[in-house]
Amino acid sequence: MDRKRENFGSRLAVIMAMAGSAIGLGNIWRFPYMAGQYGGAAFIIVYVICSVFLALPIFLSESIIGRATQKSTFGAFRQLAPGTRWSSLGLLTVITPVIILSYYSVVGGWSIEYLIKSISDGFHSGSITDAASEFSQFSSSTGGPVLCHTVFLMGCAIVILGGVKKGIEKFSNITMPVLFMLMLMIMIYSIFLPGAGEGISYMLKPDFSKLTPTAVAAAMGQAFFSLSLGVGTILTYSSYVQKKEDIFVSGLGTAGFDLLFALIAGFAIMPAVFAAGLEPGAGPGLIFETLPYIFAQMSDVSPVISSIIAVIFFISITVAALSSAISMFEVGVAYLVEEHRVSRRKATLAIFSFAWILGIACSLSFGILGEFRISGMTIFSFCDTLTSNFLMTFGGLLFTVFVGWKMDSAIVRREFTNNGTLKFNSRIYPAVRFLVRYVAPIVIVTVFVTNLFL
């Protein structure tokens, strides 16, 4: 009756796919200007403390429910804790990522515009405000826009289709090393711009006069969404990994690959920044106002290496966000397939349509739809506040406590150490128990109580 459930091939497989949905906007687009918002090495320093202490025992909660029950989110809670509530955790982690999905298209969508504009005529804004204005002239259009999402989710649609194995990990397999080299081949050349050097002591020099707890909760935040937690793709990610992979390993080797590219995408950006003399708090235009006016600016000097710069930065952008998507897109998939007994092909289907249709009022509500606001907020930005501010942080609690407080600690133990068999994990399990058990719970509750009365 069960259909045989697909794995991923190798550690390395495991690694680059889980890298692949962790590495994504929130690491070229989110963590630079988070990092030129608050105070740079000192934003930085809170981000590596929160990924460790956090982060990582997130990760592996999410790695131990999946991988013990080989089901993705709903069926997992189902299995563990049978005629409970927690099931509907798992209901919870399979709608998230869909809207998460829904907008992180609209801004996948972007970025391919972007890359067809930088190969095409380049760009050529007079001065930062003129490039600011031409971005809010497209995405508040509504044609172009569009067309772009639905381009970039039938891309995630078409590597969902192909399966775990020949979609997924073939797609990670090539394109991560890929997105590595073409990110450092933009760094080293942005830190040999001439005034440079002031963005690199930026991004050193720690200034803790900005690390409000406000810039605390927004380190934490940027943790949970860089490793993608809290959803259930990491969860859905690990039903896939092979009994006799070391998920500790793979935990650590997903939080460094992911840590290192955001530092990459930072010393990228920054040094252009203050090389043209802008400010390093841009905010959320960073990518498609400041840059796209640096690439302006350079091509005064050398057209062809300004083109070449804008087109590898786009690949990148584009590439890191479908992979990305790609991994909140199986979440929903696997759950139709396994609970639903739908095939893959319908399940792609029906998750390509909600995405797709609340992508589309998300990306309205820069434009024709501006003026429907939920809570005060346009609809793009209720789906961002509703799903990194909110369901994120509480279903990363919610991942931990069910570990460290639920679930058969026997089971735990075995996921953790395959059975006793891998002696470091065996002895580093007490640490990793007591951070899923209490640190990790109430730092989230005391930063999501100040963040709420903030």
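Please show me the structure of the same protein in the form predicted on its own, now that we have looked at it in the form predicted together with phenylalanine (PHE).
Just this one chain is shown here; partners and other molecules are left out.
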């Protein structure tokens, strides 16, 4: 007999948990940088369109599969397509998030180190080169990054051990509102800094001349990756959603929270970057090199305010990283608990061990394993490229093709409309089905080809 399955307690809990999965480090550094690089408000408009016509159909596809079966990714495909290769392909969405968790926890560990530094020692004035050098020295060392990576994973494991209601739901319900409030505080402070106007213009001023095909593809990719699509996290969380909930509303709520947070993060970071007279940079360098330099400059004027803002910022970074990592952790745990009948404790230990070992290799690729290459890339870069550019997009394609073409259309309609009781959902169902069957797969292939050649 199947074990009694836990469910999220309310619609708000569903949205908070899924928003926690979606909101991560990419919202904080990647979205603001890309918005400015590709036309500001023009990019944001394209991003919103892509969220509706690309991200939301994939989100709904995962949600429909998860709630219809109330099973993990592998079990869901096995139930809906028994005796076919779909179930074995379901393993892809178990392996992918665990690989992501492995290297993501390395970056999460860096956020813990910088949170501790902001509390204990603070950031001291110097050049941007000094800040970059300090980060390089830390990330390329051995003991510190591995220890922080371990602590970060342990934090994820503690939440996962609590289960769905006492672990994931409780963590999300507390941390998501706090995360929004913290980022709002930083945003308010940032936009009133002298010289912040250029950063605000950087985010808001539409420049359609920069809206090239590459920019459109970037908006597609950002919409896709920002909601943690294609890796089974939404499917797994949806399997804990009660049948009475409206998955369309949950999807809109999650996408809305994700976009709102990305915009808040943009207005929290970019005005400060420009106020300091710096050019915005992409990647972790914006978080661990540029912003510590800005905090150091602030400390010359007001050490107390600088320390407070730095602590708030790195708490936000750590919480955002944890919320996303927890959702990836849960995919593997749910698979082991349901398919191999092991306890949640043993499943958590197994996923922790795999992610910990691979994560150590990823961390050391910045140092003593830096010369070890896979297809010309470090271990960290290889894992990132493999999952972000290929496995995630293939997973998204898998979900949309399955729901659009393989899955029983009666089940799809039933889950989307709650057996026809949701009248609005019933009216828009044909349009949603068209997006899932035709539009989303074409756009996903476009993103995949763009990643392949660029």
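Between two forms, the rigid core is defined as the largest C-alpha subset superposing within 1.5 Å. The model shown is predicted, which means the values in this text are computed figures rather than measured ones. Residue numbers count along the first chain shown, from 1.
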Inset, instruction - For Asp207, state whether the C-alpha moves by 2 Å or more between the two forms after rigid core superposition. - result: yes
Legend entry - Core superposition between the two forms, C-alpha change of Cys383 at least 2 Å: no
